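Next comes just one chain, in structure tokens: the form predicted alone.
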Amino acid sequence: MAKVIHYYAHPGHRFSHANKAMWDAAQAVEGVTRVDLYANYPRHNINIDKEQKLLLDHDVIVFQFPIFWYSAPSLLKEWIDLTLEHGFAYGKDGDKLRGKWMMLAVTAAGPEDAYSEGGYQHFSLRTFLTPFEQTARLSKMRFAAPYVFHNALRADPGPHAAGFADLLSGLRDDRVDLEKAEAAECLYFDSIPSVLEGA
């Protein structure tokens, strides 16, 4: 079994529609370490040693967050800035995360067709997530396709949240074909079975 850690970052959790449903669904998945960054660090005083130890103790790192201004909420960005430091994640002797997997589970308010050259966002969603993919590469991690929920303010989050729970349990049980997940553009609740062995 893989050791999976699920980091959640949403500054307005109680007002969330989709991310709250995902977080709640994830609670039913046993054997996954969960970290609510805004609950643990309301004043952004991140315990770097503790977070680095958590990363060392896990094989798969999942970051769940809503897309805010084409990036992550500020606390997750700060967490990355501080935790993935020189000598740990990159640079001289910075190979502590080598071979681990990073995966994102993101929600976007806009519909899927908005994230295209002809859409009002002008770029694909993966383009906006490039900094995270390159962070994984610089840290010698593999980067699986993000699990995405579009139109998150209006669509029913139920199927997406259930798919997220399936994804987490699949990662835990080594049932996700990570090579296939790495090759995909994005994953959605209805494409999760395509990367789950035995689904």
The other form holds:
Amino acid sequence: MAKVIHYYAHPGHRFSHANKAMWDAAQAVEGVTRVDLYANYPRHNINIDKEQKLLLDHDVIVFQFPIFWYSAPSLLKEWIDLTLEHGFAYGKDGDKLRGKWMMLAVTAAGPEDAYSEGGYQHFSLRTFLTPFEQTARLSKMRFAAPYVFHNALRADPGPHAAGFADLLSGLRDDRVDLEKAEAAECLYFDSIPSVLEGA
Amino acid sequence: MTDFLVLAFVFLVAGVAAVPIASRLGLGSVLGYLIAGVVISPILATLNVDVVAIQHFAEFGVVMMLFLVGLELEPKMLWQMRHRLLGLGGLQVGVTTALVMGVSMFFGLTWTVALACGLVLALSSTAIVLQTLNEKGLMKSDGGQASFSVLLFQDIAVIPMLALIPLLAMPEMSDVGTHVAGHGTEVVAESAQGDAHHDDHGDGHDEAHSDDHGGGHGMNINLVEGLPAWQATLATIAAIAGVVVGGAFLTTPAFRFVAMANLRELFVAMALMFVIGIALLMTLVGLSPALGTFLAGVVLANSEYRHELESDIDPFRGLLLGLFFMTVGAAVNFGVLFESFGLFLGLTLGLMALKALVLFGLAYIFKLRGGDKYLFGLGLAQAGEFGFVLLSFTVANNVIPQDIADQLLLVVALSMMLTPLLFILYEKVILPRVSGGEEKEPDEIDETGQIIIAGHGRFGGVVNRMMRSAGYETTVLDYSSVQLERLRRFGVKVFFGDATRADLLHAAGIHEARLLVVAIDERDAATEIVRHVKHEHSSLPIVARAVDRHHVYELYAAGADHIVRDTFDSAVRAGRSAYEEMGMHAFDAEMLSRAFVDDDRAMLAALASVYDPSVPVHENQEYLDKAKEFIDQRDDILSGKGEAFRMRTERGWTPPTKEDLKAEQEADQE
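Having seen the form predicted alone, could you give me the form predicted in complex with the partner chain?
In what comes next, the whole complex appears, and the chain from above leads the way.
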């Protein structure tokens, strides 16, 4: 059993379709710590000590957020800036997160083919997420492929949301093959690498 | 029952009607009460009311007042006052007594009568002076402190006087009343009993039956009566020790016990019980109850229940003192007065001039300067309510003949009635004259900060704490001495003074300050400060606290740079909490309340720009139009028609509309 913490960051939760569906589906998964960052810190006054303690208590850290302008909503950036501080996540004695897993669960408004050299986004989605990947690396964490939902404003979020709940419970029960997930480009609701499948 | 109700109604109507008018005219509450007393005296005469008896009852207000004064004084401060207490007080009583005695002998009185007159007239009115000083916020000024020292000394001096007076009795008068014994204490006790029996004769003035100021002769029971001197002394010391020790160790548990009942009125009962109990104890051992309760107040100055006691006792003090002042006014015998008006006026003015002269001399010796000198000299120039007590005591002891006592009584009452006028003279005439720079300031400002904060109440206090916690030096001005006293207890550096006075702001260093925060309660005064300072120092930024939106307009017109409504932000936070409690997501609640603030501020700014201080809002067409525009906009939002308010809240996170998506889809397909 892995200890999973699920961070959610969406300033427009009320208007969200996909992320709201994911958040709601995740409520059914027991044994996972859930943090709604915008609910906890509506005024961006992050409690660093409390957040670091939470991180120490968990093995797998999942960030759920919509991609805004090729990055995370501002509060999550603020959270990273403050929580992953020197001496904790990096730098001298900054090895407190060593060996933990970081995973992103993101939604993108654009379709999958937009995120390619020929598409209008020009780069692959992973390219836009490299700051997070390198953040994990510098923090001595391992970075699993992101769980992605394309065309988020139009597509039916149902299967993706159910898949997210599966992913969380799988992480909790060590049913997700993280080695495989680390090697993958992106994960979708129908391509979560299962340990059982791999066996 | 009906008698009591009629009487209470008459007094209350008189007070309620007269005091607001007097205050409005700048005469102060004391003069208002005195005038009320004069006005109702014919009614009281018709009703056959024993005014003096009521007066003695009302004098308990003085006891309560001294208790409250004690509460404001820490023992440490009292100890610091000891030189002034003995020096100023002792000299004032001694010299005034000697001079009055000299004058009296010059007019042909025998030396014993003259000395008694001196003693009677040397005392000043604690009730009037302390009440006025408190009301005008002058207690903490140097003059106020000196006055207080003298009054306190007089309170103490009454005790030896009561012992001395019987010794002055003239043998040729002794056939009328009680015989004179050689022992002071015994005489005191006996005369008290004598007074009680004499209640039924005379015009009421000779009933020395005072329960509070009477010092040694207060009640019919006296524990030390008949005891040898050493035992009496021991009992007295034991009583004082009891008050000190009991006050220090028993009040807290007692209050906790009462608190268990969770009844507000029980606290009031407890506080009253406390004060009355101490007064009673002091009377039993032959001490002044005012002095005893004052001592108890000092002991409790550091108690956690100080404010509770203060607020519980205060209304009783106020009402009783008001009653007392009215009885002074009502007790003036106008028949006798007008018979020889010139004589009494001359005597009164002469007495007051003499006392003022002595006080000015002392002020000079004790280095009271400027306005303080005049406050001290004029404020204490009257004779006081102790005089009433001593006079009847002297008559009872055959020291002063009845006719002279009656005349002196009129002089005492007249001088008390003239005192509020002297305070007005001080305030309106002398104070503006002596404004010769540094002499005038009520509190010496020995430290000037970069930030001046005018008003240190609930609002300015927070600002001050924030500034100081960030390491800025602040200079705080406040004219509530009570407030300042509390702050000083917390080690906050504050100065007493009325920030509306330009010279005080100058003394506080306004010319070199970097910021002025105006946080005083009185809206008009706050606006006036802003207007004045902006005029004199146009580059100095001003953060001003507004009471409401109209005050915002006024401050805006006066030139304040930042205007903050004192309850608006906390109300917004309360609204945000209410949003959250209704199930709104915390961030949505935050965004919505921010939008509300922006909306409200936008409206306020727009309206402030069309506000004209000289035109009432309801006659300002431009203002009305603009306000209506905003109100319509609000209505649109409520009915779902308007977008302005909503857009500011939501557009940042609102996904594209269906139409947007359709257009995008078409673009994708092309």
